[in-house]
Every structure is written in C-alpha cells, then in structure tokens.
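First, one chain by itself: the form predicted alone, in structure tokens.
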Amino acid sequence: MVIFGAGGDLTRRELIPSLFELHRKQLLPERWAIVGFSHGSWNSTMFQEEMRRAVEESCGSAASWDSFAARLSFIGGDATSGDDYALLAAEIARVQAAFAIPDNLMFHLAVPASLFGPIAERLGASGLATSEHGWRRLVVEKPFGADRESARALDQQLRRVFAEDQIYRIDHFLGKETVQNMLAFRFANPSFEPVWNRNYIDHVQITVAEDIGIGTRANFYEQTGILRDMVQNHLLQLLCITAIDPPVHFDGASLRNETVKVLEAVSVVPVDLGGGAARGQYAAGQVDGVTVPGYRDEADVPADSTTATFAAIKLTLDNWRWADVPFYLRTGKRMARKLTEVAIHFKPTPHLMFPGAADGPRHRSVLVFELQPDEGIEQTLAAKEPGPDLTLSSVKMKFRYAEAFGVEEPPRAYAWLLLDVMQGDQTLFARADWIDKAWQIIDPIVERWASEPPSNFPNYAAGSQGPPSADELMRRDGRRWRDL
C-alpha cells in the first residue's frame, strides 16, 4: 500500500489509525507493507513515531504496535516529480522483497485533487502502474472535480493510466455499518420494501449537519464550498441507497447499476432555486456553550465571502416508485449539534377508527437511519397510554449498533473500504458515471449561486437549526425539519 500525501491530515486521522485497527483484528493479508511517500524531512522512523501519535490519539491504545510499525515505512519526495518514483519504487522493490509480498499495489492519493492526474501520469511513466504479475489499484479522495466538465477531464487522465475496474472512488459515508444497514433492513426484511414507496412514504429528510467550523481549511473551503464538498457525493450517496431498487446481487455491477438509475430519475431541469433550495453562511454564536467566531472572523476568510457553509435542496424523482416524493436534502457546519441521519416520513393513517382521535394532532410514524454520532435505527409507532381512555401517543423503538452487537463504536468506515479495495470488491464505491449524474444535478445550483451572491450573510448563527430560507422552504410545503 502507497500513501501518497502520507504527511498529511487524512493519513494521520483516517488512513494508519484504519490500517492499524485491520491489524490488530488479524484482516490484513498474511504478507503486506505500507509505505508513505510524501513531501518533508522524515524518514521510516521518525514516519512511525508519528503515526503512532496518531494511532494513539484516535484508538486509544498503540497495542501491537511494533509488529504494525515494523510495516511501514518512508520516503520522501515530490509527487510531481519524474525523478523522485524512482525511489518510491526501489522502496517498494525493498520491501516486496523483505516481506515475500506479491506484486500488488494498491495506491491511495491523500493528496488535493489537483494531484491525481499528475500522480496517475507519474505512476504511468514509472511503470508502477502495470504489472505482468500482480494488480493494481487506484484509491482517490472527494471531490471528484470542481465540476462535470472537470471530473471528466479529470477521468479521461486516469483511465489513460488505469482501467475503471482498477479506480476505487472513494466516500467514507458508504463504509458506514447504518448505511449498510439500510440496505439489509429493506431487502432482508419482507415487511418494510412493500411500503417503500409513493403510496405510503409522504417524503423523506436527509440530514449531515456538522457542529465544527471549517478549521484550518479557509483555501480549500473558499474553492469548494458546502454544494461540492458535501451535497455532491456524501447526500447524494445516502439518496441512492435511500431511493434505489432491489438489485440482482449484491455486487459492484448490480448495486451501482441502481445508484445511477436513481440520478438519472432526479428531476434537474429546470432547477426550482426560487422554491427549493436554501443557503446560508454561519455568523458568531455558541456551540454546546462555548462561543465561537463566523466563517467571515475565521483564518484566511475574506471579510466579505460569499461562500456557503448550509444548503437545504427540494429534489424529486421521476419514477413509478417514487414521483411526488420530494427528498429534503440539508447540511451545513456549524449547527446546532453532530448529526447524520435518513429520515423517512409515512403518510399519515387514512382513517383512524378511535374515539377522539381526529381531533387530535394526525399521527405520523417516522423511520429514521442515524449514522452518527450513534449508529442505529428508531422507529416512532402509534401505541395506547395505559388507562381507562383509548388515548394514542407516539412511542419509540430504538436499535443501536452498540448495544445489539456489544461493541462500544462501530468499526471505522475506512478500515471495511481499504479493506474492500484489497479484496478487489467495488461494490461501495462510485462509478465515473455516477459522478457524471452526480455534477449534472450539482452544476445548475452551483452556477446560480455563483452569479447571485447573497447580500444576507452571514443568515444564521453558529449553534442554531440553520438559516430561516430553509424553514420556509419546508413551510411552502406543509413540512417541518426535524429538530438537530
């Protein structure tokens, strides 16, 4: 395994901690080595004494460590640089040969998305790309472009160098244990997927809410924003696996084959803006009691960005299952606390039979999918309360992954996808024509709102619901958020 950008924030917080945890849970190959390439002074030692730091600050515990740190080593160099692969593949030649390792590579750019042509171009004329005796295979991070123009230039690159069933796109969301679940709940249970449609679903909410700032992030930030740094690929994956049908087999081909069926149903001309979708940028405010500053007072923001931090969109599907249905779809940073969830709202009873209870509020039951930050299920049903009276109240069934499996958290999305990719399996991640849908559904409001800057922002404070042109465009249809 090569780590490219090994220096940086993604490997020392997701990758080495992911890797660690395969380890220690006996899920590596018998014969492997990691080997960071990046920018920097370190070598193999100074390399793994820092990501033990890292393993440390994220597990908890560096148990077994030396026998991981044994592993893994360093080189340094620039990613665009011809010359420098000469050394990353002695490197890889050295330890092939040190550990018995077959010839396999798998690749993982932690680096800007600028980068990935490049490295793939580099990789090419290095000859690590191809190999008469073993695989090879790419991982690249989001986004996948800026655009649909630019993440097909960006594909057109690799797939110069490599094949798409060698190119493994990847998005953490899917390796969650709840977005998994989801699948399992509607196809491996007989009573939910009669009901999984227009006839008894009234519409359906999608929430990635985000309690931090942007952090140290200002230069990307100010390029990418809310709509590609979230809504293109984390939303719109939790809406396929919402939305799709049955497949065949649960496999790379039939289960994306279904995901874009999904994109290509979503209605995207003409893009109601007016109507359905809502941005906001966070002003100061407090955050469970401690107060912190707005985008605009963060390091490097201008002090008169226009860069949204929330988006709020209304999309629809045209198909049997699902026309009339609409999808909200909100995230945004800063809110009022950490929450993913899928949110699927039945239509209300058509008749409800008992004394007093048309005069009441309608009952609605609500089955919703959390992902973090505790993983599980709830299902809100009608029940009676104890006593004389027939009186209904809404009650709640609750799984939670910890308590039903015995485990304190779920495994890390990022180790069950390094390790799919190991295996060859593609099942849980994107298709370049997937990203293609993707951008087509994304560019519309992106070019919208780069031509009408807001003159409202910042429009919401930090620790609160979100700006009020997201209510109103629940409003408009009779709905309400549900409360973060």
Contents of the next structure:
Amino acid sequence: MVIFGAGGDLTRRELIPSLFELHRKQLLPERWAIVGFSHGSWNSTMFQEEMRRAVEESCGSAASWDSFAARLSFIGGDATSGDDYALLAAEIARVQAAFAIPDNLMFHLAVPASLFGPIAERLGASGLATSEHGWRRLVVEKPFGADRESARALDQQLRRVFAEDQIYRIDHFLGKETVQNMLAFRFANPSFEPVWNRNYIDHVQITVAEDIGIGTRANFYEQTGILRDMVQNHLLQLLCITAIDPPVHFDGASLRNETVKVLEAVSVVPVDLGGGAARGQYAAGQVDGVTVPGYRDEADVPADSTTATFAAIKLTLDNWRWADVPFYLRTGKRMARKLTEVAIHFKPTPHLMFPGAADGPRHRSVLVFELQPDEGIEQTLAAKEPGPDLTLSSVKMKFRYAEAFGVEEPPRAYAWLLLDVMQGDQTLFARADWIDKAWQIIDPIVERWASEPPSNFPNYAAGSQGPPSADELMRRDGRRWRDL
Ligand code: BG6
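Which structure goes with the form predicted in complex with 6-O-phosphono-beta-D-glucopyranose, now that we have seen the form predicted alone?
Zooming out: every chain and molecule, the one shown earlier first.
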C-alpha cells in the first residue's frame, strides 16, 4: 500500500490506526508493506516513530507495534514532480523484494482533492499504475470534486489511467457497522419490509450532529462547507441505505445499482431557504459545559465568513415506495451533542378503539437506528400503563450493539473499507454515477445559497439544537425535530 499524504492528519488519525488494528486482528494479507509518500524531510525511522505516537493516541496502546513498524517505510517527495516517482518506484521494488510481496499495489490518496488528478497521471506516466502480474487499485477520499462538472472532469482524468473497477471512492460512513446493520435489519428480518413504504411511514429524519467545531481545518472547510463536506456524501448515503429497494445480492453491482435509483427518484431539490432548506453558522456557546468560540473566531476563518456549518433539507422521492414521504436531513457542527441517527416515524393507527385514547394525541411509533455514539436500534411502542384504566403510554424496546455482542467499541469504519480494497470488493464504495447524481442534487442548493449571502450569520449558539429556521422548516409541515 502506498499512502500519498503520509504526513497528514488522515494518515495519523485513521489510516495507520486502522491498518494497525487489522494487523493486530491478523486480517492483513500474509505479505504486505506500507510505503508513506509525502513532502517533508522524514526518513523511515522518523515516520515509524510518528506513526507509533499516532497509534498510541488513537488506540491507547501500541502492543505488537514492532512487527507492524518493520513494514513501514517513507519516501519524501513532491507528488506533482515526475522525478520523485522514480524514487517511489525504487522503494516499492525494494519492499516487494524484501518481503516477497506479489505485485499488487493500492494507492491511497490522503491528499487535497486538487492533487487526485495530477497524482493519477503521474502514476500512469511512471508505469506504476500497470502490472502484468498483479492488480492496481486507487483509493480516493471525499469530496469527489467540488460540483458535478469538476467531479466529471476528475473522473475523466482518473479514468485515463485507472478503470472504474480499480477506483475506490471512500465514504467512511458506509464502513460503519451500524450503517451495514441497517441493511441487515431490513433485509434479514421479514417484519420490516412489509411496512417500509408510504402506507405506513409518515416521514424520516436523518441527523448527523457533531459537537466538535472546525478545529484546525479552516482552509479545507472554507472551501467546502457543510453541503459538500457532509450532505453530498454521508447524508445522501444514509438516505440511500434507508430508502433502498431490496437488492438481489450484497455485491458491488446490485447494491450500487439500487442506491443510484434512490438518488434518481429525488425530484424536487429544495433550494428555497424559506421552503425546504435551512442553513446556519455557529456562534460562541457552551458545549459540554465548556465555552467555545464561534466559527468566525476559529483560527484562519475570515471574520465575515458566510460558510455554513449547519444544513437542513427536506427531500422527497418520486417512486411507488416513497411518494409524499418527506425525508428531513440535518447536520451541523458544534451542536448540543454528537448524534448520528435515522429515525423512521410511522403513521398513527387508523383507528383507536380504546375509550378516551382517541381524543388525546395519537401514539406515534418511531424506529430509530442510532449509528453513534451509542450504537443500536430502538423502537417506541404504545403500552397500557399498569392500573384500572386503559391508559396508553410510550415505551421503548432497545437493542444495544455493545450489550448484544459484548463489543465496547465497534471496529473502525476505515479498517473494514481498507480491507475491502485489498480484497477487491467495491460494494461499500461510491460509484461514479452515484457521485454524479449526488452532485446533481447538491449543486442547485450550493448555487442558490451562494447567490443569497446570509445576513443573519452566526445564527445558532454552539451547543444548541441548530438555527430557528431549521425548526421552522419542520413546523411548517406540522412536525418537529427529535431532540439531540
Ligand atoms: C468527515 C468530515 O468526512 O466526517 C468531517 O469531513 C466530519 O467534517 C466527519 O467531522 C464525521 O465523521 P464521524 O465518523 O466522526 O461521524
């Protein structure tokens, strides 16, 4: 495996800790090595030391580190300079010979998106992208492009060197156990599918709330904003997993064909800020009892930035299963707490026979897939309260991942995805046509928001439930967001 951007944040936080986890679980192939490539003056020993620290920070301990570190090496170079690829090629040849590794290479681009195309081209020109004896795979991070046009251009650039079945577009949400568990629950149990449609479901709320702010990523975030960073990929993937029709097989072609159909069914895109969309930017506030600065006071953020850190949008799908069922998507930084969930709100029963109950508010059954931090599934049901009268109240039926499987922490999403790349399984990676459709949905919102600069930013306090306009969006439909 060759990691471009080996000195960067993603390599420290996710890639190396995930590969180390695979190593500890003995899931890596028998013969392997990792070559880090990045500008900078590290040598392999310094790289190994840095990565040991990263693993200690992220995994708590680095037991059995030495056998892992022995397979890590580093080449300092400029990813845009053709000459440096000769150094890289020599290092790859060296480790392949030293560890008797077959001629299979995965290139992971943990670099700014502007470098994806140039790196692919240079890999092609240097001969590293082809082999007569083994495979070549390219892994790219999100967001893939900045809009539909640039994503198409990038795709063409990559496709001059790599075929679609060699390109792995990562969306780490798809590697999360609980996201895959949504598929297992829906399609391995007979009770969900019959009610999974407009006849029984009133609406769906998809929430990806974060308590963290922008940290040191201002430069990236100012370019990207919440729509490109979270909605175009993670939230639309969650929408697809929720709304998908049963695929015939769990494989790259079947699952991805069905997720593309979900995006195709999104008809009207809510660009109108007074209608189906709301945006926000956090002001200073308190998160977990700690006072935190507003977005405009974060390092490297301009004092008049209009970048949105919160988005809520209402989508509807024009197909037989979902016509007229709204899907409300919301995501934001610096909200009250970290919570990722998909909540399916069922319609009330058509008739309530219990005396008195019919006059009160109808019980609403909600099925919640909590993806983090407390992974599990919860269903609210109506139950009779103990006592002489037949009084109904809401109770919860819960499945907690940690309890059921005795796992304290679910495995890292990246670990599973990297393993899938090694095994040549593209099921959980975004295909080019999915990316294209996703931009088709997001582009009009980005454009509209850019054409109407917000006059009320910042408009929600850090540590809150988000801006009032998001509540208003729901109120107009006679609904409310679930509390964070
Ligand atoms: C990343 C975004 O893709 O996902 C970040 O770039 C965000 O801005 C992160 O914080 C959230 O991932 P997770 O796994 O912590 O929910």
